[in-house]
Structures are given as structure tokens and as C-alpha cells.
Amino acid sequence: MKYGVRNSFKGKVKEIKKGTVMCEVVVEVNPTTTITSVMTLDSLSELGLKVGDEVTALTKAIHVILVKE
């Protein structure tokens, strides 16, 4: 399948952060990196997640925001 994303970020399912509502779905880059992910509870059933899971996270972003302290 093709998407119209340019940063694809491969790693695995480190802890799934339940709410009533939403969760968030924390995936470990590598040992320094992580990226979260929010969805509903419905999507996450529905992709069926579990801790463990090899997944591919794809970022689109309009805004890059660059700090310096």
C-alpha cells in the first residue's frame, strides 16, 4: 500500500496509555526514541495493538516548531 507520507519511523509498541475515551500508544524508535501516538479506544481495538507489536508510524505535519534554550 502507498501513502502520501515521507517520514515512516519503524519500531515497537513499548505501553498503551488507556483513558475512557482515548488512549495514547507510546512506539519505541530505538532505545533513545519514542513517538506517541493518540487514537480512540475504538481504533486501537480495531488495529488490535498490543504491547510488543511491530508497527510503522507515519508522520504528516504542516508545523515544525524549532526551540533553542
The other form holds:
There are 6 protein chains.
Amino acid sequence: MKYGVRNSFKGKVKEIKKGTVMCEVVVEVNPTTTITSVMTLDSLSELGLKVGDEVTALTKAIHVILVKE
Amino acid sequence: MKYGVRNSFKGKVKEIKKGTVMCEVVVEVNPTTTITSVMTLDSLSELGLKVGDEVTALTKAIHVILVKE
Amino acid sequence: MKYGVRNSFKGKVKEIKKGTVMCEVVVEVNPTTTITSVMTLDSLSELGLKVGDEVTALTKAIHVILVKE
Amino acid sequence: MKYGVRNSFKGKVKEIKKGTVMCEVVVEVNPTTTITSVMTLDSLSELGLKVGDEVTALTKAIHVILVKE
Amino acid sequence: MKYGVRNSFKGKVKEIKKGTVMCEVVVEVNPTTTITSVMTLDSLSELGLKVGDEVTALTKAIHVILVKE
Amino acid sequence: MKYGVRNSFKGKVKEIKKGTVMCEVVVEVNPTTTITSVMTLDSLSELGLKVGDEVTALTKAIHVILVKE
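Okay, that is the form predicted on its own; can I get the form predicted in complex with another copy of the chain now?
Expanding to the full complex; the earlier chain stays at the top.
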């Protein structure tokens, strides 16, 4: 299985916040790093996600903004 | 300075690949993790980015896809 | 502070509509122009945004679609 | 004709920069504001865009990041 | 009317799920294919969408991820 | 393998156009429908894609714009 994306992180689901149509899923990549995803409740349901599940978080390079302070 | 995004990573520019309109910038977050951004050459020029520069990489939660294997 | 994006607009927060997970923030750029952002309530909270605050709205060129009528 | 997006700006094409696969189109909304779009050369060709053409630039609210300085 | 996007599909609105700020609209492209869009309730209201309406669904090529299994 | 996205299409790679940093990949879903993806050449290389390969094209519902004509 290969994904055509530049950014891919493995982690465990740490928290799921459900709204009425959307939800927010926090993934712990390591003790000091989390990645958060927003998706529809329908997608959450299809994934069958629950806290503790192992997932891979993907994001395309084009969606990353760099800031120089 | 605060950004309205869920995902923010500090790192150093490791590599810059220039195309004719777009470019690809690889940021080293830690020895085992990189994050890649694609932007226009115009944005790269405005940032004045070069290898070794410290940057913050931002991506909204909505742009993150979770995959369960 | 520099952002690696082509589109950047300064304005004042005009309205905030809160949902259960997401919210919608309307920014007045000038008397005839507004720009609207959708983000998580978590991001809104981190920004500590309230009506009247000065903000900068950013969007990458790749997220802009042109239509010819 | 109606678009399901929060952000819509009318303007005139001011500049087109062609790459090998992608291109960058700068749209002048008013004398002090431009909006830039990146698209494929294929899309540019289908639109038949040239400098001076009137276009509408669309972007969804979810693609807008707010920053508080 | 021409759109500067690579992916465009005509269909009929099959279902609308309303949340508090966002909504989810399912479009039937043909008997075996649907495309789903998430937008703000404000955009839904502006479009005046109801089940059965004919719409065109647009997505830029940059937003499509390819996976090889 | 499950993806947290609303829109998923299986097809075969029909054409690959390479630029200097980015590339455009056209996927034939059926005789009358194609879906196009833009990614970095690095992602193309990692996928090892060639014409005829079977792939799945993914896009989140939030990236789909509906238009009513």
C-alpha cells in the first residue's frame, strides 16, 4: 500500500470530539507530538475509529504553509 | 503570533527543489521526521528561504486524512 | 514574520458563528469586502478571537479556483 | 449561476506565469488588491485565459487561515 | 461558463445533512456513483439547494490523492 | 484498508505529464469519466506509477465545491 503524498505519520488515536456533521480526531504521533484531523461523522463511522486505534495521518505537501519568524 | 490551525511544527529547511513555477521545500522537524511543503517560487522568494533557516510548518486539521490499515 | 502564501488580507473580525466542533469567522477587509474562514472551535479558542480583533487571513494560491463567465 | 463557496472576488487577469505542468495567474480585484491562483496548464487552456479577461476567483472558507499578530 | 478545475461532475442532490455550522451534501452522479461535498450552512442557503436539484461538483486536481494497493 | 474520506474512485492510470517539480496524472474511472491528480514528482516516484496501473483516487468532501447553474 502506497500513498501519493509527501507527509505521512503513524500514531494512535488519542481523542475523538463529535459534532453534528463533522468530528475532530487527535492522533498521538509520539509523546510530544500530535496531529489533528477533521472529517465527517460518516467517515469516522466507516473507519470505525476508537481511542487507541493505530492510524496513519496523510497530508499533501501543497497543504503545508511555511512561516518564517 | 498565533495561527488558527491545529497542526504546527517547528523545523529547519533541509532541501529546496525549484521548478519553473512551483518549488518543494523539505523541513527537518527532528532527525527522523521531515515535513514537505509545495509553494510558488514567488512565495519562496518572499520568504527568502535558504537551507538551514528555521521555519514553522502549518496545516489545517481539515487537510489531514486518516487511514486505518 | 513572513508567510509562504500568495494571498494575505488584513481585516477585523465582524462575526463569529460557533457550532459544536467547527466555527465560522467573518472578517471585514474593507466596507465592501469580507473574507470568511472555517476552523475548529479549538483553534478559535487558541487564537482567543472576538469581534473587533485585527487578523490576517491567509490562503494559498492553489486553493483559488478561477471561473470565466 | 451560484457557487457554494463563502469567498468570491471579481477581477481582471493581470499576469500569467506558465511552468511546465502548472501555472500561476494573478487577478487584479482593485488597484490595491490582487488574488493569485495556481492551476494546471490544462485548466488554463480550457479557460482560454489571457491578460485582461474578467474572471471570478473562488475559495472555500475552510481554506482560509486566520493569524493574530 | 468555464471553471479552472480538472474535475467536474454533473449530478442530482440526493441527501442533505445539516449540522450547526456545516452541512454535508450527497450528489448522485449515476446509479452507482455519488460525490459528497461539505460546505457551510450559509453556502447551502445561498445556493438554495434541495434534494433533486441539478448541480455540478468541482474539485481541483491538487486535492486528489492517488493510492496504489 | 480504510480511508477517512467521502470520495473514493477506482481506476487505471491513463496518462502522466511530468513537469520539473510537479506532475499531473489522469485516471480513467470508466470509459466516460476521468479523474486528474496533481502531485510532486517525488510522490509519483514513490508510488512507482506507470500507465495502466490500478489506483484509487481519494478526495475529502470538504474539497468539493457545488455549483448550481
